[in-house]
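Just the one chain here, laid out as structure tokens, in the form predicted alone.
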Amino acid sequence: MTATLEQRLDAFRRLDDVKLTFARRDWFPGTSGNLSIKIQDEPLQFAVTASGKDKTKLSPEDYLVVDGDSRPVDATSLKPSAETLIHAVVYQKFPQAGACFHVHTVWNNLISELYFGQRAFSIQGQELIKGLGIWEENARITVPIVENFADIPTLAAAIEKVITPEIPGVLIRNHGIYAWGGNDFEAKRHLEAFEFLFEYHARWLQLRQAVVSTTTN
């Protein structure tokens, strides 16, 4: 069973609202990231943003339907975006995912690289944090990063290796983000509290360097 006409024109304008939210913050640089919404579980269909779009306009070709294994649903000269594989992988671990979405941004970019040693970024007592649906007294968050390889299919088994029901996000070192909720506003609001913790974190390193190199000059 294929998804209704109604259903997808209302998942590309939902689309729509984020994409446009997301290129007024800049987090779109060069036709980067990707934005998908769920249209349904059984069999899974999902749309997504087509290929090397302008994402700060609108236009009717923004979008197209594809299925579980990130194939068009509809004979169609778009192409998904690259990355579409990832968005699968998300909606295949997480069933109750609902949209997923992928930003690449300075402060995103500037934490992966910090901390991939690691292999994930940690943060506690922030007040933000709740914004992930988290509501512990001083909690702390471990954000998992993964190596940013050129091969998607290998990305995407990365990515499923290390992403967990608890932390709706994960980092790609030197490339961007990828987050999800159980809808789009869901998916929203942890991207958006995802990056105010990297500016916030990124910044407060910024500043103690500043502080230590004041006191002893």
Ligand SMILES: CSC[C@@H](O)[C@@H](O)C(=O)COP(=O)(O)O
The other form holds:
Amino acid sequence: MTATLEQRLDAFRRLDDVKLTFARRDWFPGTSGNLSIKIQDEPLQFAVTASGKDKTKLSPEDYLVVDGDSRPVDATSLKPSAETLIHAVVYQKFPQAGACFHVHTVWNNLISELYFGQRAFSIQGQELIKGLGIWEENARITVPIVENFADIPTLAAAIEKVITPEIPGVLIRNHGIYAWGGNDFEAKRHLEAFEFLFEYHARWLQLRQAVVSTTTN
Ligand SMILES: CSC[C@@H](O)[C@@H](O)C(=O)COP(=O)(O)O
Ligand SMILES: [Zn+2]
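For comparison with the form predicted alone, kindly provide the form predicted in complex with the named molecule.
Every chain and every other molecule in the complex is listed next, the one we just looked at coming first.
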């Protein structure tokens, strides 16, 4: 069975909302980033951003519906995001995921570079960890980092290997982050929590360095 027109329009409207919110934060520099919302599980179909569009704008050609093989469900001249396969991997590995968002920000790139040579970024004791749905006292999270393979099937396979149900996101070194959740609201909350933690940590390292140099000079 294929997604109904109503289901598609609902997914497109939700993607519009998320896209404009992220665009206001400058989270789509140079047409980067891609977004998807799952429409149905069996067979998998999801709405995804078309490739190479200016994601700060709305147009009737912003989204299309694809299947689990990243192929458009309908005849269309639109090309799905070049990274659609990564969204498909997330939905296939985590059937509970209902939305998946990808952004390139300075903070997520800096964190992946600061931990160059390491396969994860870890942080503990920050209130915003609760934004990821993790409520233990003094919780520590470890966000996996994969290398930025240019070949998307290789990149998607590397992501598939490291993602876990406990942490709803993965960093791609010097590229960006993918974050997901049960629906668009939750995926957005997760992405915002990750971005807060990345910015906080990068700024904290910077300030600590400044304090150390003033006290040792
Ligand atoms: C223009 S830089 C970004 C792209 O190479 C890619 O990483 C990206 O996020 C957007 O690709 P897209 O095909 O528009 O979904
Ligand atoms: Zn990207």
